[in-house]
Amino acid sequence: MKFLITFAFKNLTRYKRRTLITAGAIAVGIMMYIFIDAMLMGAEYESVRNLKWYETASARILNDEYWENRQQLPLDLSISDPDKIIDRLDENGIIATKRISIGGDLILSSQEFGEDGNLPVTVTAIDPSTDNEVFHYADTLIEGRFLEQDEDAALIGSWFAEDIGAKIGSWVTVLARGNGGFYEAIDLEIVGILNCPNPNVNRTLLMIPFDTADYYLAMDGAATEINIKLSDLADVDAELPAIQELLNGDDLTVMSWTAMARDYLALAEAKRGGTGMILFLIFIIAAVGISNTMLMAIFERVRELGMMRSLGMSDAKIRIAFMLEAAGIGLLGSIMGVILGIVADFFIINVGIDFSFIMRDMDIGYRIQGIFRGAWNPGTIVIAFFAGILISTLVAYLPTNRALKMDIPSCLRHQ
């Protein structure tokens, strides 16, 4: 086995340039493969972070029968007393937050946008007070300031604020349903512009004051939900019979981030399976280049190969000793791909890419506004590091396989 180790050594230093050109080869599969992973898990990393931090929260309370009919955002489908469920939980060292979702047509007058016109727009009530326990919007404010209890204002989405034109102290004007049927016109004052990192959010947001919707649209106290905020670390959905359990039979259900997230997630998964596909096509190339130079090598060097055979060496110790060879070239290609891919994996996740060129009219899915931040993935370091041997040993038996079905005659002729 020295021997043929020996041997296969020799040959890798013998044709070096065929050698490096090869392992370059492998190493530029193997380091797309670590980078394109490393982004696309940073991608969801940060995706579900947004998500939990400006939309759905870790854990949501809700009617009974609201969920299926969210679309409608009804009003009359809410929680009665959802100070009471607040306080119960917050007994229990859980941190929670009402709000009121509210469906509606943003009316736009020409005296202060130019022109006069109206859209729909979902407003979300929020409790001042303890949203930011539970939300990140406070650290979002560009302009202007957050709000406060009971006031006729309204905080913006930068992305909304330049599509309508608004400004710090523009007035709007949102006609809602109210409790009960009724109409209302409410008239707002926009004091805070915020630059949410979650594109999705920050095209729509609008937000007012949660007393100030429970005035205007006759709530009476209620909320439409309740959002609950859990470690970072905690496994959510585990977490949820406790909670479900204080509720104490009200006509009440608990539901996690990623029941609310179904779509985001269902997209992520097909976004996996699109770019394992391309993935495998990095190796598939990768390894055509290495059975195409294995092959060269074999055939180049059939006149050799008919010597090992006259002079004793068993086919398999020749097979061997090629599919060594190959190794060795993997084993070179691999080392230089996760150099390179650590190296990539440096830049990606210290200054990312920035897509938010495209990020503000298009909307491909994920939670992100524009730059692109990978994270480390350990795990694919080192199954790229030894697929790239694997993979560079195994295509090296076709080519060497076919060169030994020659007869050992056939071989010394050879030219």
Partner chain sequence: MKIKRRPLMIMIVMLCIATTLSAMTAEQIMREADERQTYDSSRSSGQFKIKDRFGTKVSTFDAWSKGADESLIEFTSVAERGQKVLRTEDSIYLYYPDAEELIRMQGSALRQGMLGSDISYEDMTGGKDRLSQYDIVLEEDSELVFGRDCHVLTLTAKTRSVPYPKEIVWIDKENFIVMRAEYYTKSGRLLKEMETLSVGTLSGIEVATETRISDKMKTDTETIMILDELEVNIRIDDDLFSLDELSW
The other form holds:
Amino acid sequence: MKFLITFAFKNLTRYKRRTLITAGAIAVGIMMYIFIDAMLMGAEYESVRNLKWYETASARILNDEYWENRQQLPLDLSISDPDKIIDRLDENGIIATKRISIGGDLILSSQEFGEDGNLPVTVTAIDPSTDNEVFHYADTLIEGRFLEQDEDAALIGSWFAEDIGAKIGSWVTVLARGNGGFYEAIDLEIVGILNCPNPNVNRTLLMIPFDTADYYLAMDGAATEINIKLSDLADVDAELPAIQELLNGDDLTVMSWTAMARDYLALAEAKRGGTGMILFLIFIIAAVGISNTMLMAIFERVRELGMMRSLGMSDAKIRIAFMLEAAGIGLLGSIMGVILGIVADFFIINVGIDFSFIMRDMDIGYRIQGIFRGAWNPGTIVIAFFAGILISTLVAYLPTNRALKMDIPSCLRHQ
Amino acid sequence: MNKRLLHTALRNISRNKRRTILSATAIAVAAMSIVMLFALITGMTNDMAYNLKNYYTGNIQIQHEDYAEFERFNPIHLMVDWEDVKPALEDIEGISAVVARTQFPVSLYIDETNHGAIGVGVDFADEAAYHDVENIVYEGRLPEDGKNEIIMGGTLAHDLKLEIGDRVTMLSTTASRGTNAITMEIVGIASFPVTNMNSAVFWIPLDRAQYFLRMDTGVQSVLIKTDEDVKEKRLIPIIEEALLKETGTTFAVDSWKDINMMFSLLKLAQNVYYFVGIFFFLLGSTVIINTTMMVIFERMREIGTLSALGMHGKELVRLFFLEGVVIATIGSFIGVTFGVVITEILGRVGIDFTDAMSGMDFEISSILYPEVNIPLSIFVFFYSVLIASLASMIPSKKAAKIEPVEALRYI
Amino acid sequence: MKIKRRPLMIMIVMLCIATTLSAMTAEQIMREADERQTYDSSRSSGQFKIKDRFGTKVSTFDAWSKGADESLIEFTSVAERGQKVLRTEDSIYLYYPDAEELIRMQGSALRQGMLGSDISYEDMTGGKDRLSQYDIVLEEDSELVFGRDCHVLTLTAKTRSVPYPKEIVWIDKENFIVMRAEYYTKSGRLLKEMETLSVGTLSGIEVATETRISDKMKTDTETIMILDELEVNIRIDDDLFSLDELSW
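Next, report the structure of the form predicted together with its partner chain; the form predicted on its own has already been given.
All chains and molecules follow, beginning with the one already shown.
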């Protein structure tokens, strides 16, 4: 056996060109498979990330009755002492931040914006000191600064800003109903513009400090929601019962992001079918490419095989030798392919492709950001690596076997 | 001379069948996969286009001139008089079907709480001529004209815990800028091919919508389906003129491509898919190049023999190139044909992804119908021939430069 | 509310007008204005002229009321014929001829404008407990509004559950008709404005016959309410304000 391995290895190093071409074919196939898979995974993962980073967090604590009435954005169905709950979560190692969602009208004056107007908005009041531990808005700031505690200031989504013509330093008025139902108008200076990769958010986002909302809307410290960040790897649904346990007696419920984004997930599910087909096709090309090159490489060597037989080498040993060689080529190709694939993945994951110019002004329900990025999928890389070796080895079996069935003279005459 | 070369090339091809088959298969599979991928992409984007055209805008959409500007305020009174517009469109060539629809936001009043939803008034008889409207029925039946009946998106019905036979009261703003409410019975559950619609939309008969919303004979928009070969751009001025002549009013007549949001959605999807498509071409090309180059290297000894027999370098390159062209043509032809035939069959039967969605409360049938893209298939054919032929030139050029003796020693 | 005392009140008021008008406290003025707008029972008809960014529409109505808490409006104009708004002591119900159930307006639904006007359902219910919900101060004893001498009252909300934390009301010294009212947000921004454009005598009672309400946060919108007929202290069947009767 040791001899066979050395023999196969020698053959591989001796015919460098053939080895390289064959391994190259395998490598390209594997690289492409890994790369396209990363792209398709990216489409899916990115949208989930956009959802969790900018809309739902991993899970959310709400008043028992809030979810049912969420369309009305009720301020009275609230969490009366959010800090107590956050402390309790913190003791259990869970990161959380409080927020208030406020429904209102954005009033634009003609002095600032050229014409008078009013449009319905949802204002999110955030705790500037902890919000970024759960959400990722600070990273998307493209102009101005982030919010500070207790100031009459607002952050706005860049598309929203563009739509209404708001700039840093513009003043807008939000007309809302305070806790209890009284009218309140809040004048806010735009201090920062966020370019959030989640288009749904970027088109509607208006954020103010928690304390400001608390003061104007008489919330008495209450929040409408507490958002929780769990590790990306955590099984959110499995963690919920433990969190719910912490909330007992407070009339509060914790909801996972999957429960909050059900419609979206249904859509993602439907897309997965088409994605699978594309992967299947690319697998076919890659597999055919690999097998074909392998078949060629073996057929080319039928004469060599005849020579080995005439020199008295047993059929079994020849078969093993040839398959070992094929496995060697497969291994080489797979290594090259995985390396190339990882390099290509680095590009698509870290740099990405910019599609934002066509993303403007549309609601696609599928939350892909303007810059299209891939995602790592270690499973595919491992599978592709072994598939490369396996396919080459198995494919080598057929022509070797056929050649072994021929008589030696025809082998030697073989062209 | 060329004839002699061609003859030799053909003989070489038929003599070494195995080699021919191998390299032709590689080319064929590559070509076939590319054809199939693009059929899949075309199928997916056409599906989207179909949904946009059938459920949102039509090929051409007619609305009140000011509707778009005030859309945010739900200006249901900015309507199109269907009785005036319908006859005006009748004699225009290039229009294959016309439907009128009115979309209106409502509050569904259930157990003393309001739930937002979107109602659409449609003429079910006209719809049947426009598209396969029966296809949306998941359970029950379509509403009948003149009756207060609803067919509701499955997810919406599920969310509101409504079933066939339930009666719901809806509240909306009317064309006279007042409010109105009406009670209707759910007679059907719909499975709209668009997820967003399933969770928000219900359909009622157009005449009941007109009555409910005090629209008289008005409708919110008119959707026009054009004949296959008709360009929307060409038809729009004709429609505008006919409408002006008949009604004396100017309308907003827009191609679905100009109703910005919808079309850009499609464009984005297409771009992402085509980007994936590029990689198919790349991968396909490497398979072709690789196989072709292997074939030539394998034949170094043959090259040596031929040049020892006095064949010139240029002639050698030409011979191998010719062989490459012939094999590539055969391979691409077979590949493209197979690709076209398979997708044609799949396009008839459809690829059913419904299973993938069975975990959901409401099953959305999602069947994808790949569509053969003929110009692209032709392109793929020539592309594969070109790549393979070029690929055969590189090693043969190199081989032609080698000394005969050296080539003979080549294994 | 204080229906039974009305005849006595009128006599007192008559005396007041003649003699001790300026001596009235802010609360008394407010109460007097409320009393005058409240009838044992009434039947009236009139119209709304609602102007928004799309133009003006006119709706006509018949209305019945009983005391301060119960009222019924039935619309008679073509577009909304047969629609009714019933106000009982604690709720507002909408009746639509084509709907099989009454729609009860509550919570945030009350914030919608009636018929798309600048008057919200909440505004319709709002006035009734003003005396208990607001601190009332007599700001200015005399100010002219449309040529009429008025008291100026400032109302500051005691609770958060009223929509307008601050109101300023101009009440005619002679007939106690509210000539003008301004409604403010908590931080003091003018939200809505109400003005009495004309005062007339219907069935021998002096009432505001034309009132304009405008939303100061929107441009180009106003609602004008015109009262064409008014009969008071007539016999009204109690059942008129019952839910069963509403959906007859």
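In this text, rigid core is short for the largest set of C-alphas that superpose within 1.5 Å between two forms. Here the structure is a predicted model, which is why all the values come from computation and not from measurement. Residue numbers count along the first chain shown, from 1.
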Look at Asn377 and decide if its Cα position differs by 2 Å or more between the two forms after superposing on the rigid core.
yes
With the core lined up, does the C-alpha of Tyr54 move 2 Å or more between the two forms?
no
Any chance the CA of Leu233 moves 2 angstroms or more between the two forms, core superposed?
no
